[in-house]
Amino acid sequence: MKIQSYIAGQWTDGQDQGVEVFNAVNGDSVGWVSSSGIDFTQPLAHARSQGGPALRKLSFHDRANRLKALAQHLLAKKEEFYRISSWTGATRIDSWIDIEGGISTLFTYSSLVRRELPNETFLVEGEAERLSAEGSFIGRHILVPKEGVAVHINAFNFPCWGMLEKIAPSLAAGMPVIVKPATVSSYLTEAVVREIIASGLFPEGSIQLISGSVGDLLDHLNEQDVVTFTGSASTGQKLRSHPNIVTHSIPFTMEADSLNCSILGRQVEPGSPEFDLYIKEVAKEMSVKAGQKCTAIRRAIVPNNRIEAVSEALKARLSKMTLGDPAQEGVRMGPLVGRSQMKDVWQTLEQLKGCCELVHGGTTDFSIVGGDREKGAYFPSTLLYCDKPLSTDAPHSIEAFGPVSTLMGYTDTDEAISIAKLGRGSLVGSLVTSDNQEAKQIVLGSAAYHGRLLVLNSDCAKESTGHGSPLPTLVHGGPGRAGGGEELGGIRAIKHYMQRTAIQGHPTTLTAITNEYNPGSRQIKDPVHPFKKHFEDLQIGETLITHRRTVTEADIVNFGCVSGDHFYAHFDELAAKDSLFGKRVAHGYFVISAAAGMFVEPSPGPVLANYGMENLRFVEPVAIGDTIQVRLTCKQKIKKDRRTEEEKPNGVVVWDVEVINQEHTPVAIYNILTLVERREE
């Protein structure tokens, strides 16, 4: 069998026999791997000219629907991708995270792209910049799809989640992919991206897949593409420094197998909670994925006086870890990939027992269930112990990947800072402890040097998703040998796929460009109220000012009797006159509920609820006798989907609202937001 590449719109296969890959429970083969005689030109060009221009023309909401509609059509399709999955030596659990974990990111990314991103084909971010002192020129930023291609390398640990999470937010930006899983896997990643063409969700030329080697693609891209890797630090330095890259600033991200810490506290004593999570998440990160995996712990930090104890307890815990094929009942660890990746750990692991003794396991006398110990790629969990971890560099500096750690011991807090530093840059550390003070001294010691910090108590182990699970919502990636990225993280991510862009001009233009209020941007009058409007027919810019009114006593006495608020500044004539205002004002809540009552129209009409309120400030006091006046704009419209048939069409708008006093000084402003009706279906 072929594994084959999608290019162009085709299926196809390389023009020579290539790579054969095996199964790695027994053996067996899956098939072949190449992508000899493919044109690389073709894949860049197809979605340059093709996918790219369809994706942006798109706005953020109508990708994110499409992000869930796949999600959905994936979810259904789980069963076979198990299927296949199982054949890379990952148990049911290990499957459980690199697919259903990878379609998560999916559905996470459209909720966050239809909650946080207008619907727009373009990003307005941050407030204007008053740039004159007319204020007739500002500046605002802006953030538009980049126009070329997204080329995703990624290792062969999670041929899923590790494709997921990359074309989630590349996708959500605007910008076409092109994938290269690792070729010892990607039977499975094509397995996905056939069913994400057949789903034909998202325009073609959108997403292509190369399975095999890259060839020369990295010498055809320009500066509208970017470049992201995940893998070996080896590897992604090379890529790194490959001349085109570098010629052409092309944006390269890096997420690099690190040497991954875990700290257990001074304070922590066996047979405690905190203890018992330590030795669970140090074995769990040991055998998920057989430990493949770029989070995984490969250093495990103890203090010297527990050192025989979290020996003994691990030992304890890891011999009871079954070995074999997956497929096979009570089996927890399946094999590595493939039986390279296997002669590779136990050569690396040669090299570690050089300078640290062996605690558990690392060698060849061990037994499996099930499977082809002969023709499979089966490595027992190991565990070394170095005595002295602040003079020997290896631990420090050689990753065996595969289900191999090592236990090292620390005296101090400032010691167990010490070494996690010298891994010299990770993905992910994590600290276990139930002594807040300590927390926060080697989290703030040590975060320069980590991605992301898991702190592990009893108060928060229920919910905890643990030391190796990345969060689409969180930043994935680190400094240093983790390779210098950041992957993930919520909207961050999105915006890498992105051109930032400083615009400047008159508030009007830019207004115009932005399709939100600019402050002096040109008002728009009307004599028909904008509550009456529905969210058609309402101009940005158009702007209602309102009656005036005076503040009153009895408005202060009444409001707080409402409201229960009796604050000094409102009541206490003496107080107040000692306080920052110098006597008595008004309730910050009253003014802008006054505010609300002199630009609402109260009769029925197309305003079907007040959205929410952002950016509140109370700029100047208002005293008993002051006048107030309110400016009502609309600065932005948000187009919503419906949600149910029965729904009525709506949007929101986002009001920006100045009030003012009689010496037209600013005493409040800030942005309402309401839920208005749309005509159209």
Second form
2 protein chains.
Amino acid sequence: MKIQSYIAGQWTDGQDQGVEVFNAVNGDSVGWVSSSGIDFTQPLAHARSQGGPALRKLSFHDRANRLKALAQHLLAKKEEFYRISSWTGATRIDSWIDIEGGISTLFTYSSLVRRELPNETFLVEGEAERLSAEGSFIGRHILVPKEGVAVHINAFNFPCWGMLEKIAPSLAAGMPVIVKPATVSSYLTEAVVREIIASGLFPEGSIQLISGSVGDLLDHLNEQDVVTFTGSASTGQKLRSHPNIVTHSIPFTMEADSLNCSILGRQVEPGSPEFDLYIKEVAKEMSVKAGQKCTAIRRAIVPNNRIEAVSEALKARLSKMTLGDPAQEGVRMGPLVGRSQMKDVWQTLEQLKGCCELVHGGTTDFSIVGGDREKGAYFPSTLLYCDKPLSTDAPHSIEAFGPVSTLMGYTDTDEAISIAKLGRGSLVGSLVTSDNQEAKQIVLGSAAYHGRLLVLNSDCAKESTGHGSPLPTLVHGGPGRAGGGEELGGIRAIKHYMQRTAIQGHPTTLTAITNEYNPGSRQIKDPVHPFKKHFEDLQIGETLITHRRTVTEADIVNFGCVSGDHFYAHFDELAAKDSLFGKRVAHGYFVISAAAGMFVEPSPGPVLANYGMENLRFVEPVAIGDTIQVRLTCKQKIKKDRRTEEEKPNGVVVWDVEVINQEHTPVAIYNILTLVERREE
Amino acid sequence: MKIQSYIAGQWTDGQDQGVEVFNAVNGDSVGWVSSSGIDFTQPLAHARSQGGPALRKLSFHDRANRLKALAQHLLAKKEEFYRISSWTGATRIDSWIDIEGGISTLFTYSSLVRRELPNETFLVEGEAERLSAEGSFIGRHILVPKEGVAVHINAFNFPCWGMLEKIAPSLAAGMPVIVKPATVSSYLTEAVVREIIASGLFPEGSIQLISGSVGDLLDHLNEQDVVTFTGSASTGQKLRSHPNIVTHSIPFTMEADSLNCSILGRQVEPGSPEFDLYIKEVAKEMSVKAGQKCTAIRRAIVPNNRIEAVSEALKARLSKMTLGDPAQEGVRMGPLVGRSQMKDVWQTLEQLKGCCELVHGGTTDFSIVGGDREKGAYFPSTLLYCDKPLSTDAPHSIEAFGPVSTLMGYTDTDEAISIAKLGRGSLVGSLVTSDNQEAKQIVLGSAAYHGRLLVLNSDCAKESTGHGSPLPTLVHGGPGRAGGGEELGGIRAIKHYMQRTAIQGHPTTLTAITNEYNPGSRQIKDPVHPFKKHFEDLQIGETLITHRRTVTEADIVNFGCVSGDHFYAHFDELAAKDSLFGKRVAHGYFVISAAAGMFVEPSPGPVLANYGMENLRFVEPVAIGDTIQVRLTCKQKIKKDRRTEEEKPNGVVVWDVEVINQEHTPVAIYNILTLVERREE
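What would the structure be for the form predicted together with another copy of the chain, rather than the form predicted on its own?
Let's see the whole complex now, leading with the same chain.
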């Protein structure tokens, strides 16, 4: 079988036979991988001329809806992916993380985008920046999709998740992708990409696949492209200093394996729930994916007086971790992805054994259940002990990318933090303790060296997603050894594929560009009340100036009665004299309620509900005798998809509201959110 | 005179004589610059062991107050800086941009930080992320200062601003800096650093200066350090691929010269206000700092039918731009920074002349007023014309870093955008037009290639800060040729010097770490009403559960009367039946007013004012007969500095409020902001 590439709308073989890839369980041939003969300018040109322009025409919500449909499509095909995934040595649980974890990333990004981003092709970020005294010159920030290609170079360990977690934010941003999986497990990625293409959900040119070497692809990238890399630090560093990437300042996001640690708190007693949690978590992180995870726990940092207890408990637990063919009943850990990987891990273990003591495993004296020991890539779970962690470099810098961890002791919390930092930058660290003050000290003390930190205790353990799992809403990546990149983390990840641009000009100009009302922008007057207009008919900048209302002592009294709020600043003349205000003033809630009384049109209309408010500030007090008036301006419109057939087509309208007094001084400023009916689907 | 370095608390000379630097006006010697003999591990060790730890102990507000005091200190010394600045060839206006523009960056960052950041040593970003069904496991993001040194390698053109705009966000973030100015104008940077050190405002080790070469400094950086570079693309690319920077994934922010463009709109007629604005802006950007600005206009893109008119108008304006010694009356443009720079510009101009026609200047046939023509570094303002901009590469890729621009024509808007993009990534572009739809098309069409875009018209011209001025609140930097970096841009710039870390755990743990209440966190009950407590005595998580209130028809009627809000959903049973709610419901504003009536303690106490509200959502309607109850929880405390002696010491307390109904379903959720008195200064 040939593992194919998908280039410029065609599935294609390499011109030579290429590299053979094998089933990790029994050494059977899976197929051949080659990209030779491909003209690598072709996928770039195709993405730039077809995929990019087509994606950029879609709005964020359009793209998000397609991501959801894609997730559903892939979910329906999952059993085929599980079947293929087992060839990589993955257990059912390992595959679940890769396949269903990957698909869930698509679902998460789809809903994040629909919830947090506008239904536009570009993004406005932050508030207007006032750049001038009179307000005729302001600034804002927008983000537009980069007009190039995102090249995703992925690691072998998660052929499905590793691709989907990167294409979700890329496609959401409006940027086409070229996926390059690691050769050894590329057959699973290929199978998933076949289904993505078959789904027809994204425009042609949005997704291409290179199975095999990327050849001279990187030589042809330009300043609008982006590269993300997951894999070994050495390869990542080579690619990052690629002359073409440097010359064109091409954003390069790297996520590399790191020597992640897990710390056991000082007060955790053997036999306590937290002690058991620690043992389970370390053993799990050593064995899931046979330890081939960039987030695996490589360093177990425990109080010196717990070394013995932890060591015994881990040995006991690891001994029960049956190794073999994942298809066999009772097998808890599968083989490594291939025999070349297995040889690497043996070699690295030898280096570690030079300065660490072997506590468990680490020899060829192990048994497997099923599978072919000679042809498969089996490696036993292995625990080392380092007795001088502060002065021994190897366990903090040499990584055996398999089920291998090193135990090390500390005397006090500062020392635990120092040892954690010796990893020189990690994707993730964890801490098991029920002492939240200890948690605070360790988290704040070691955060500068970590992309993610988990605090595990018995209160959260049941629902914890664990040390090793990156989550779509949280940043994934870490400083230093971990590559210095950031993936995922909600909307942040989408912005990696976009260009942020500051725009400056008159507020009216910026309103025209951003489709959001900016303070100082021209206001549009219309005899029809804005609450009488359908979503489509409202114009950004459309403004209602209401009648006025004089605030009286009776208003304060009546409002106090109906609300029950008899705060001294409204009702106690003696105390109010000594207050900030110097006299009785109206309730702030009265001011915004009276404002609604002035701007609301009482009879039924397209405004279906007032459902929220943002950024309310009571700027000046309103005294008895003051006369207030309201300006209501249409600030922003967000078209919503109908969730059910019954739901009336609608959208959210954000209104900019300002209540002023008789001196034209603002007394309250805020935004209100209304749901407004659309005339048409 | 020796231009000195400030290393590890000492002003120091280099061991050899070093490089001589000259007055650009008359060629007089200014002094000698050398860093030879410096052990570059010393400033790094000093910053890491002294400056960093001391800065990290200060809160954001402490650091901000020091930035403000520093700005005031430097402002008092400005005339000395102006005197020294004139040696660089700067006119008074050029120096104003550099000196007072730089100092204003300190003021801006000081107030930004006090307004937008908490009074803490670390930063919590975004909202809590719910990671589990029951809510016992959540995530948040924090940012802590990186524990290394920020090395700032600066360009020659703004020896004061270039330093201050980078140290402001670094010091605000809590990261010490080592400043390395370009040698040719390092004497001004040295003079300013002397005053910074003399002020004693920042802890020793916060700021160090290397005058001269950085030697092997970069070899000793590690994963906690940051490098920012401003200067030529070629030097920047060399530094970015420095093996040690690559190996340790050291963040490298580059801001390089780019071939910025300014576009004249299609409909702008000669003689119109926008036409005059365009001519003034291009001429200004060519001559300010004698064109030695990374943001200068290098490409003037105008409609083909305006080439003649623009060319004539620019020639006329440039002819009046008197060149000479800035100290002389009437001189509008000074010399370049030095004769070596001058030779470079002549050489580059020769290359451009190979494919562009000379329209104005560009020969040695020019006169100067005052100064020494033979010893100074004078260069005439020079305009070229390129007749085939789509097929000629040079004017889009070769930069003469002096008063040199190229005029080029376009036929339609798409072509103007295409020509703009040929710069392959710019710091800034501008557009002069009164047509906001044209502005929208050009801005959205070319934003992916620009870090900043200015739209100039007669409405904003009076207050515009111009094409060439980066502003502290707006991003500065651009993709591709411009280096791919981002500086400034408000709080964004501070985050470049911090590590973002996702933290996960039980809400109570995350509350303890972040000092912010997280949903699901343990609530603290106390018999004393929270409004009776001073700022210091309130604990995060302290919660009041109020009495209940049954909402009646009379409440709706009374609330309608006092507010004047008679919206049909509250008052018209017939229309309300067809509404989203199916019956009359209470006003949302009634619900939050009644909530205040339940949680407010009426007698005077430390709560001075309710001044705002955030994130209000009306989640469920409240019907007649429903019974509501309120939970009020202390979410966050922000200690405020006293602005006047009279002001009572106080702080902002953010409260998390939830109104529930008889089924314990939330009906409204929001945050309120109160000003609460502190017991002590």
